[in-house]
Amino acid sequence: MKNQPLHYIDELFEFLRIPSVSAKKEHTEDCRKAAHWLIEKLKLAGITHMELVETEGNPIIYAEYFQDSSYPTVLVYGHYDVQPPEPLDLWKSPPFEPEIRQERIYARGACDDKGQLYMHVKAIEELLNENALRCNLKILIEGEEEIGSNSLERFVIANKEKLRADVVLVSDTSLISNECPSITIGLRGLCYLEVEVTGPNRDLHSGIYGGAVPNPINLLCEMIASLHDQDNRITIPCFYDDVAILSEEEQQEIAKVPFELVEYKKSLDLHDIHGEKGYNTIERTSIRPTLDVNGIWGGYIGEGAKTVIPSKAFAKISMRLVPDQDPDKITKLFTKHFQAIAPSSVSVKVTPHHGGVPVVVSTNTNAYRAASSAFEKCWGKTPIASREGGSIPIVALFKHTLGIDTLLMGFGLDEDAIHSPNESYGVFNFYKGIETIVAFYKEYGANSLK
């Protein structure tokens, strides 16, 4: 943008302050200040009406502002709450106290989701400060996106003709890279869930029982080891039976992504790389399904020493999907064969959290091109068609439940570190991001009328 009217930056920390994590309960009522905070901006943007829905979750803000029948409806998509912050101890500036350092945003959320959905808020405000508003608006701003988006689903299938649009707006993707702008068209699924291994009823003494009796720790890190194979394959039976083929034309556009490796595992500080035989870090990372040990735990992890053979333990594990996985059946096969590798010494529980289907939505509508034609005007590039490693489960709902594809406009960076420690979002992204939007608004506006 020419000019980048600094107050904007302000009005972010402001929302970047507040702790809404929704995977905790102590900040349930940061959520529910994170979503007043949004309503009174929505205001302050010229937004006429607003609904503060009340969940059994956090709240869902939904708003709307009507035009004129002839022109698109667009349902702006984002979410107020964020990751959880920890380990707080890597964290170079407090989480919840955002600070610019060399032109990035540090902060939880910078970019996941805040960042990019306070993107729109100022976009929809300048437009309507210059009357260049050409389309009619639906807001839908949930506070449950990192825990499963329970609430939502929930309202958006009690509220199919409310939400009736002709597409969807989402910013929560990333680009390429700044010199290579994309529109993400694909994202994996997501199975989500904790096992629990159970020996025996109590912890015991190493020394005494040592040697004698099933130790969880080891029994589940050997289980674990075992939904690899040496190519890095997944074991679980019919894991892959779904998985879709690409044509010849899709794998030629994931080809044109540009990616150099020395440069990749410097900024991982990687010695090499590592994943399924037979396919490239892009393909590894987009289109192939993936199973990740998220966290384990078990026994005695405080300061000092306690030597005890635990009597449980635990681990959360995420599964990325793909076309034409199905969450449901994933889970299902997961908890089978797990159950079925566990030793008879000890029992095995698998619980299911949240998951999501992946979703490719089409280049050849009207959004689309006008979102490539705003990416030309304002990087003055050719925007190039994306696939993404993350989920974005409420995508694949809109599309069911409501027919709606999705429109996929982030702006973020691999760099912005999100649901890590020291999440930034860059100050440049942040207003190029403004820019774009608010020129998609003028392209899809004026397409669409013709």
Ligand code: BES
Given for the second form:
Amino acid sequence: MKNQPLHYIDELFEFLRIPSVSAKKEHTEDCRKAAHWLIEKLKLAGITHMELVETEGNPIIYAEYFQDSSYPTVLVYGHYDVQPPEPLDLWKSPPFEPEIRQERIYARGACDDKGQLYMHVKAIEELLNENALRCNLKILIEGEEEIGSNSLERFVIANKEKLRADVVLVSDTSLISNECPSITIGLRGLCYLEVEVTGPNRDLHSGIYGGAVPNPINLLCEMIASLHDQDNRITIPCFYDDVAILSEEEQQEIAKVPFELVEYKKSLDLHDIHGEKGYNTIERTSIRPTLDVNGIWGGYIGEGAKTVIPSKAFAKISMRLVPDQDPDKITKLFTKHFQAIAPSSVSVKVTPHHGGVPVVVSTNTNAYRAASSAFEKCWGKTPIASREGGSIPIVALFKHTLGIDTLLMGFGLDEDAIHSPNESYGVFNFYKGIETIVAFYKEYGANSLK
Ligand code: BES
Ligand code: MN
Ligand code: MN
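Could you present the same protein in the form predicted in complex with the named molecule, rather than the form predicted alone shown above?
So here's everything in the complex, that chain up top.
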């Protein structure tokens, strides 16, 4: 590979040392620090117009580089916030002290999304240095992606004119593998909620009352277990009503995705996999909806034993959605069903958190074709159009509010372990990503003059 300046990694390390965890109040100042740090780097890259937009949450960065109205405009999106690093004892090196081991950068955010976002800063810098950019740029970076993008959603709705562009460019997704490069064309939506089941008005002695009163943890477990049937299909009435049927072409594209079950199981130390009957692993993690408990708690979980029937039990539940499911409708269906299956001895409260609309983007665009050529040039292979299981809710908003398609050109790999302990990003993918982004701009700028 050509051009691999070492100082790019040193700079990324500075970024990774800022613990910009959006989920925690104690890191509010760190999020601001990350935003200021990025502004400095964008300036050094040659971007002239920059704004730090204050919000109710973490600041948004908006930057512009206008050259010529005959050039197409690319809106670059990314996020500087990261997931909480816990559990800390499972990290081999501390999450905010980046280090390289075996050609991989280890740190929280190394891939999601600081490493991938910083590739764009360096790609833009290289293009401007070479005077090779034939596009206008708008850059939009937020610090609340991992907690639902509330501030950015408001900003996008309030700034439709300002954000006008021909394509949104995002690196916040994964490749199928380095041997089988891909461009992401689909993301699942999300419906996230919390449930609370209440039994007696206080925690009780399990000997005095046990056997005669409802135990909310026992009952919550039963209710949750009933949400899937024997074929691992979700039992909420009407849940699948809006799931779109794949076209012939879409089925063919999915069938192209290589998959090795033995390796997959080995990478997760699993004896067997588990999922909806009638679908394979690729389908289960891309074009099918799911329901999962993310956390469950209640009663006594401290040291030793305490004989108690708890008053309350809680769970956080998420559903990944696919076209054309609607998160608001699914929230209503879930709530109604969960209330209906609750025994009369307990009361149930359902609180929605955040949601996201699923998306599929077109491959029949100048931007997709330019990205495909860039991959051919830099990776020597035509990329597969793949649908992924994760969610980036703002992508649907770009489509529905601004009318702009997003090009999801991400360079992560499943083994990067985003959101997990020991998140990492391959040094190869970092540099190769920069090269591919540069090639994309050259291709897109040359072929999209207005
Ligand atoms: N970058 C991820 C989404 C992603 C990862 C998409 C890999 C495709 C492949 C993003 O930062 C993320 O984690 N999104 C959240 C949703 C959000 C509303 C919390 C998710 O998917 O859980
Ligand atoms: Mn991300
Ligand atoms: Mn994430």
